[in-house]
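A lone chain, given as structure tokens: the form predicted alone.
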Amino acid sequence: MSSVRPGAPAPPPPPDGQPEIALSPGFVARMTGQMRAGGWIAPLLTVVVAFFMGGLVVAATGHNPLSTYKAIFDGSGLQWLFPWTSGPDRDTAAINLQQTLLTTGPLILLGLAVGYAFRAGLFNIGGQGQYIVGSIAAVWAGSSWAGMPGWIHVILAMVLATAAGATWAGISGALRAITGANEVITTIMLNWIAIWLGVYLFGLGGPLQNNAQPDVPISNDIVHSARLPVFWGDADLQGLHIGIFVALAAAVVYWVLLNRSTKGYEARAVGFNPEAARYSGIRVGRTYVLVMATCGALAGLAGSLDVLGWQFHIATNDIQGTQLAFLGIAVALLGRNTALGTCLAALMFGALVNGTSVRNLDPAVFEPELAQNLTTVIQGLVVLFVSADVLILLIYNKLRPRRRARGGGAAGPAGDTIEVVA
């Protein structure tokens, strides 16, 4: 059976053998709102399914998934948040949590760098290169001008790193605006250029190689005046620095920019429909450049937090081996490109990265080398399942208790109906 509003034209009959599916406007509006406005149902189900599948992988190796996840949780230090954690356990949890938050800060910025591009209909897969050039600018500025006052030196190094990342990503935005080049291709190419640029600069005989160690492919150390102040923990043991507040402030700015500014409105309009945005007077090409430059600025700032906060130098193997920026893609997808969601997703992945590290995970429960691969597996599952959020939400609504509507249709809250007619 099918229901048609009085006075409305009758819909065309479905092809033979295919059912007619009628979605009420209320159901469609709620579904669209949940998928586009950052609904919490799909991300939550995504995390549950990803961890469940990861648990199957753990079980296949002959280990207990529950014990493994508990050991990872303990290694992340998140139990410090519970009041019943006390004594030596609390001290250990505090140190582990500091390490988790050290990773969370850059992940927030890298997730925002991907999320803002998504909102404009772009795919910024170049966070790796933008992060690297930001790190290069930060280590150069931080190892120079030793007599400069502390706060000025820190701010200058962060500004230069931000500008370097913005310039690097702006190249891709300009190519998209001028030639129509796909930003996925150009950002991937720029990633490799940034990697080998860093290898050249800090390699043996490179322009920025360490002056005191000519046989080591590493940069000069950051001078103390350019290091971010530590407010929790021991500065000599990588205590938590103020970069986490910089990342949270950037998330607030991101929310304001995206939801309360003209540039954010233009970015979202271009993301929904570039041609309609152009017809309404928005300069689409300029928007592409500004959006990519903003994304690069966030990724470059993330690089400066790591260099000025705890690394204090860059080696060529660091440049070639870092994968943190690619994790930002999963953070943005799981966070639904929203400020709050990105912060929570960054905390989850930061906890996974540090909870599975060799120094934090109890090898008697699960081998840390395998657990680090487990983090990658969960990351891939999150990307896979987030991209299938329509299916997840349909399953969720199908399994919800429904009351039968008069006439035989299945009804949800507020009279939403789904009718399938053979």
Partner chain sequence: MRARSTRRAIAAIGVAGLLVAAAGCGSNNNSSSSSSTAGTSAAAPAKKAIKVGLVTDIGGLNDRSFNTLANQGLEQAKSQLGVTGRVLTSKSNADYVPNLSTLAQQKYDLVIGVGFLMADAMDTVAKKFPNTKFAIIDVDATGLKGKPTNVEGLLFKEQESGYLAGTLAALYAKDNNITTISSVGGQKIPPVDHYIAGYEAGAKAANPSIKTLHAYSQDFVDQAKCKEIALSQIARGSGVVFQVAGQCGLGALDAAKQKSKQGIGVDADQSYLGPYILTSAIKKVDTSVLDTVKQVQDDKYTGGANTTFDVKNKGAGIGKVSAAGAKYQPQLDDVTAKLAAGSITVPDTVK
Second form
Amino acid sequence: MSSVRPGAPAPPPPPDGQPEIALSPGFVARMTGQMRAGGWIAPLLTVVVAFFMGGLVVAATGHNPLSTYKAIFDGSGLQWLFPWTSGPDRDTAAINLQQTLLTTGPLILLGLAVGYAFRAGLFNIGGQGQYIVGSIAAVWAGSSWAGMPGWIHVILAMVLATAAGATWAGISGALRAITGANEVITTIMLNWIAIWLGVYLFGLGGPLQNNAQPDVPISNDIVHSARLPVFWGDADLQGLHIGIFVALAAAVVYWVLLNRSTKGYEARAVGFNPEAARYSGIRVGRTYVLVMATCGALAGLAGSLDVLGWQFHIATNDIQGTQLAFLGIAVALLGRNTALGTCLAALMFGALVNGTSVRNLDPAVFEPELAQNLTTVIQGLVVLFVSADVLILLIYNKLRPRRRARGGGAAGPAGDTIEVVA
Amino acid sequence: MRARSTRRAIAAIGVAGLLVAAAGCGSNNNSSSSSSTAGTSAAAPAKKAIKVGLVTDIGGLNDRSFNTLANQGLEQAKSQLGVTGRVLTSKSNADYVPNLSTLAQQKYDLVIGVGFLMADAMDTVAKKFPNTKFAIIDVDATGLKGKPTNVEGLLFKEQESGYLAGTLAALYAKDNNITTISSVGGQKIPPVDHYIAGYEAGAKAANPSIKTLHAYSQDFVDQAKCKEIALSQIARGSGVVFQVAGQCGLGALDAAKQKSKQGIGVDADQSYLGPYILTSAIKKVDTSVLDTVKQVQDDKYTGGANTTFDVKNKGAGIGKVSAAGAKYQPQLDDVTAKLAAGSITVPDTVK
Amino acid sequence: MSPQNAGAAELALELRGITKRFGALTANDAVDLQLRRGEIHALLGENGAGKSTLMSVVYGMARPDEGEILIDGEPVTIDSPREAMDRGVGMVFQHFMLIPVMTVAENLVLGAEPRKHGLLDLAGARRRTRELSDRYGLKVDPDARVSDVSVGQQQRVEILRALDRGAKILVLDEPTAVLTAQETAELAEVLRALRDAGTSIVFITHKLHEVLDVADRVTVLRRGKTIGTVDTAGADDASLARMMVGRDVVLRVEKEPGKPGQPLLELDDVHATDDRGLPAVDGVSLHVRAGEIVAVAGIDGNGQSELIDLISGLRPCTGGHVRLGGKDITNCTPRAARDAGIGHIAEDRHRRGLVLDFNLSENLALMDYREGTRFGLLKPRRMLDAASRLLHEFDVRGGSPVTPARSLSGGNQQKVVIAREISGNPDALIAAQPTRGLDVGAIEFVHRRLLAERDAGRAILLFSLELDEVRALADRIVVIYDGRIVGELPPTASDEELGLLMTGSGAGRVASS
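Could you drop in the structure for the form predicted in complex with the partner chain? We only have the form predicted alone so far.
Zooming out: every chain and molecule, the one shown earlier first.
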């Protein structure tokens, strides 16, 4: 049986539509509610369209998109997975794949840090700041207490980084819960505070500046025993450390937390319908704080992986140059806030970042000047298309008009104009 | 950290530390002149055919600063010395180790890195590939933790460039009833202070009664900050403003232009900005690259030590002098000769 | 009310064999409808019977897969709402398409603004509004902002706007769903006046008494099919309900007199403010005994919502005490109130009662998801089992424990809410508008269930705007007006007695609105 409740015809906007004042509510609502709509097809389509557009850009510069993409793929090291790759190619591929996975690990965590907030109806743009305070905590812990047993030292540094990130994001959650301050604004502001905090700490004369070179605004090095063990590749030449397993484990924890824990249940209830959650006795404000703290913990952990895994110190300009967390937003969007989707999206972006590295692109295929911007272009396109994915869904549903009635004009997410009742 | 974005440029400038130079769109006119002044006669292309790799920092090739100049040096080496070269740009600090080791693995004879942030990566990779020769700009090779014997440090005496600029500024001031000259630094870090210390010493030497002002913007990017500082200096009587703050410093020069004062550029020749640029205090990164390539070809490469570029070997100095300053050329030549002869010792710290 | 002009009048609108499918779903299956010129024709059916789909076909918002539409005997195709308007079809939606910040006159001319020198002619808009208002006897204030006028007034603006566009056929989609009893009566007057002026009206509803009260003829839909068209003269509640549901329906459940025990829920001079900080509950004292249903009757907006929030811990109690079984629960958190034994069937199931994107087992667990958990992990197996049991016990149809709540019909959604609240075994149950928007079959279920819970010894506090419902369920009726209890009546009280109290007149006060 069906009753179709037609809402808005085209002309005037529905009066029951929520006023779209702030920048985030509509967007976040869409992310919270509709993220799973379209299943795996929409994200896949998004990627295909993004790469197609990227290909057009490549072609516009007078290069062959296919050979360029082939080069990027090779540069990502993913062909190591094919058994027929052998000889020196395999060695090169192994090194490239190590670099790709080195990026993938923190990206998974940063993607989860955004995704969990989305599920609770929050938009965490503060991954960057949380990552920074995490790495600050990790570099401080890892470069202090030289005599401590290695594994205790590593774990302690990661725990402190996690706690630092959680605290940092928890501030935004608390501000949201207590004063209603929009977390989009507060997380961005905390990003800047984290940046300048780091610049101060590691800058010339700063309390955490290194002892050896007073001229250089950089931290002390992580002591050798506190570095994450490298299990694949050359430990001295930035081989792959065990952080990737930490990230994968975090993805499993994320899945359990979200789908099987009471806290995740509360977060989802609040994300879908804060009013109903409040009515049923869930403490909405506390949930905001907990969710943000959890997100910050994930991002802080990501910071510790990079510091303890390959970076080993932080210079002031590393802090200002940190952009990985923003990629984390794209990862979460593409990964649909699910554990598996986030891992796959992180791998894709990791491969893209390293595949477009100039050392892997034969200058004959692509000039270095152009190659270094290609990632940015494709990345931007993916973000654009993921955001426009309601549009893609609409087109998709129009082409396949089953069960769903026509979308009522330009009605926004709150328009929810059609209700098919089975 | 590995991600990139528009802020890349910012980071880059922070990176190159200050050394940073002329941003803006003008070409660096001094590049051709520097090659001709590079000391040696134009080399015959019959030299040993070696492979030279250059790894930029995250500023990329278009930073119009260190990376651009280093690449120009490599291009000159290719055309003048017949070497083959390859540039690897770094998108993030995660690229340093892979980029350096890739070139080493591919049997490049000389691998050059740009900027002090690559120091640790250079240290590690050099230990792994003892048969490859490395060089790194702006880093003291003897200070590397692993003490590698196959890394050469390429250092500059910025204070000598600053001294010449300060001399010119003071002479100009004296004749134009100006009592005060000033400088705007980015952050108080050594290369910036080298320039400023030299600038003030040179000015005092040329005119002991001159007043000098200096201040730091704590920023290498935001032009508004440097402009504000320069305007306040001008309000306190400054007639010549020396910028030592990379892109931010362009704001200081803009202030000078707006108030009809003189400006002095830094790192690269910034005379393209207009006739109000009295001169520029420059360091010739391109020369250092070219010279190092030559050393390797001539088997004169000295790993584990530094090569310092100064006025004497024409690796530091001033750029084009404007019409307003042209009449002081004799005095400048005199100071240049004394610096080259070592009869003037320039301080490198700001009092 | 009488179909005096029925006879041989021509047909303004005729639908022949309209079929509309959505994928595997057939919303309308060869539906026929004949609307005579100058009649009020009710389209009656349960939720999901296909009434709204049919009218969206007429209004050009959905294209029929089969069948034809005739206007004034001419076959037409209607592809857009604009075409529908051009052919004289006007539609008034359940959710109004008005811009709250604009005035009535501005809204009325929106889309067809009078212009003067290229600018909006506000005086012209006002004049046009007044003319229409006079011609059809629908009083509105052209200069009032829409956000400031009542829902009933807003509906009038919608109707006037349709008439302004030249509507000869007016379709109203569940127009009374948002109205108070008083406004409903006024709407009926307006519709009769329009009919007498020659407008043909389709009136979509699932409320039987409205059909009998307002319409000349009624066409009943069930599961997408036309069951039949009858004159309202000679029809009665029971016969229409039978057509609509397909079986005999008990419209007014039989009720044994209650056997009240000890007072369970006691309110002692409680106060609360509304969202703007103004006093909304102003010293309410009442008690509900075990095994008793007390109904709070009143016109919407007299403090009922705030009173509900106050009892369930959602709004601070600024004075007085709330006790449950003798225990003071004043200003408890919502969770503590629930733990103490307050159940709460929320006023608005979409906004407050359910998480529509959760599946049914997750919704049913909203109160007790923490039960039996260890290490903070949910017990999905337990949740699913409990859900299966409750769905069966409360006869929820159209969904399994893993079906999203969104895809259920309104009646079944409400059953889920009720199942959850009752399964929590509360001492006191607050039932706020428990049958709003439900059709007769579902209403019967809800009423039976509430009475059963009463007989099981719970204290039930019922809030309802429907006087019929109040009388049908309550053991005692208290009337709320302007945040105070202004009187108590037995369930046998007449509309007039209740009405007097509800408008404040009974207590000697003057109605302010």
